[in-house]
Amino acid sequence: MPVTVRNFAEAGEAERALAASRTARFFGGGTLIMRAVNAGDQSFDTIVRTTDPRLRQMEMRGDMLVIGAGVTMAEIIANRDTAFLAPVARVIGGPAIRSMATVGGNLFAASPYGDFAAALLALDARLVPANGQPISIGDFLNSREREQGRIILSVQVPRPREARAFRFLKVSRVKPKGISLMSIAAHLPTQGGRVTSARIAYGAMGERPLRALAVEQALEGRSLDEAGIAQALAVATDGITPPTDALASEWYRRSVAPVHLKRLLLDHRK
């Protein structure tokens, strides 16, 4: 079946050719279409792209990092700004994808993949759509599939005020740039040295990323040592039910699960 490419000078306008077709889908980055589309793929017959600026812009506001959708994996590990998320951005794929992948198209992409989506999570941040107000990144996630006709205009981060409040994990079989088993992404803010207003987020343990709240209440006032995380360790998989695909069972998901929070909680992740 032939696919008809269609771009659009302005985001809004790609947004409403998407609506107004269900064989649609946005040109991101590429990387999981121009696969779909190699592999023969008949749910869609259109491709959508737009040069929007808007998409490729990254700028500072206060204590608020705002990244165009359209920036790539690449372009985050290169910008001083955002060093903060370079380790997340090191760890998908390798230096071919990395240059196409971009963090708009991560937040649409399916389980195991969306490392960089568990992330955002964690930070708690926010999206700015095309058409419409900035919504809460759990928000969008929770109501994804609803969202596949929305474009991303943009990303707004808060930056952690402690270079070690943020830290991030992932499991896989190959390294550096296999399939996640599973990501842990979590902000960590402490006060006296205690934490305080934890986010803790997984990828790969679910259909979307997702938070580990009872995690997070578990390290509500702790400290990060031995005895602090003990709790968190014991719940680090309560109220989520892990998937069991060709990488992993669910099982072993929730075996290895404590492991490795217990690592990144200690910050012993190499």
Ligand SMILES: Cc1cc2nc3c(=O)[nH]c(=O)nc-3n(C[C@H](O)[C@H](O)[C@H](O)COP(=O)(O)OP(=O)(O)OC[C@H]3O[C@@H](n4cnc5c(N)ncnc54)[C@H](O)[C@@H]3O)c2cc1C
Contents of the next structure:
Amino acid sequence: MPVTVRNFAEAGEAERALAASRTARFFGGGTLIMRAVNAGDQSFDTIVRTTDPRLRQMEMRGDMLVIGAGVTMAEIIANRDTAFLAPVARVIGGPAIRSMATVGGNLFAASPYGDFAAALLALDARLVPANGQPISIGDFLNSREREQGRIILSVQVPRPREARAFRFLKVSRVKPKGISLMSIAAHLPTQGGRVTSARIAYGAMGERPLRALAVEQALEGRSLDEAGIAQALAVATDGITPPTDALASEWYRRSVAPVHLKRLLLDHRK
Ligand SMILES: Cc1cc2nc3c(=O)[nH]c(=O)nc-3n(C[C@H](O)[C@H](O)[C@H](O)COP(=O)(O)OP(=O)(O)OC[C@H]3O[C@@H](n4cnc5c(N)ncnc54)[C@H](O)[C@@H]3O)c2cc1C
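One more: the block was the form predicted alone; return the form predicted in complex with this ligand.
First the chain shown before, then all remaining chains and molecules of the complex.
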């Protein structure tokens, strides 16, 4: 089936074209969309693109970093303002993928992909659609299938106050370009050496990136040492049903989750 490409100067226009057709797909960097085209995916016959400059912008607004959804992983690595996110972007695919893969596309990438989305979930980012009000990333991920007709313009990311408060760990069997069998992103603000309002997100541990709420609760008021994190490790997969797929079984994911969580919380990531 031939695929028609429609290009729009403004994202709102592109979104209307997208919403008007069930067989249209938005094109970010194309790493997944073009793979589907090449594999002969018959579920869409139209690709919608936009050259709207807002998708390519990056700016600081106070403590808030605004990242255009069309910004690529390679650009995240290269920009000083996004240095705290570079360790996440650096482990997404290989160099060719990183030069195309966008922040917006990662939000929609099916598990086990979505490493960057997991990081944004831990950071409590908000997503700005082309039409409509900003939405929290948690709400977005919970209703992601219903968001397919929408175009995300940008992502608002609160910058961690201390650099060490944000941590990310990707666990894969093939180094350096393997897909995650699990990724963990943590925002761990502290006051007087005690964790306060931690946010922990897992990638590849469910259909979409999800928060480890039991771990967050167990860390509240604790110090980040062996004794302080013991309860958090004990509940590492409480309330979570990890998938069994070609990379790992549910049992394996449950077994290794506390080991990797411990490395991340004690900052022994090497
Ligand atoms: C070899 C290979 C290795 C990979 N490794 C990893 C990895 O290690 N970690 C990882 O997380 N991912 C990985 N990926 C998956 C993918 O490359 C990334 O998730 C990437 O960020 C997807 O972005 P994209 O711009 O290429 O998406 P596209 O292919 O352009 O689009 C993907 C989906 O997102 C939608 N979309 C894109 N942008 C927007 C937007 N602004 N608004 C609304 N919808 C949008 C599209 O309509 C489509 O449904 C890999 C892919 C490949 C092919």
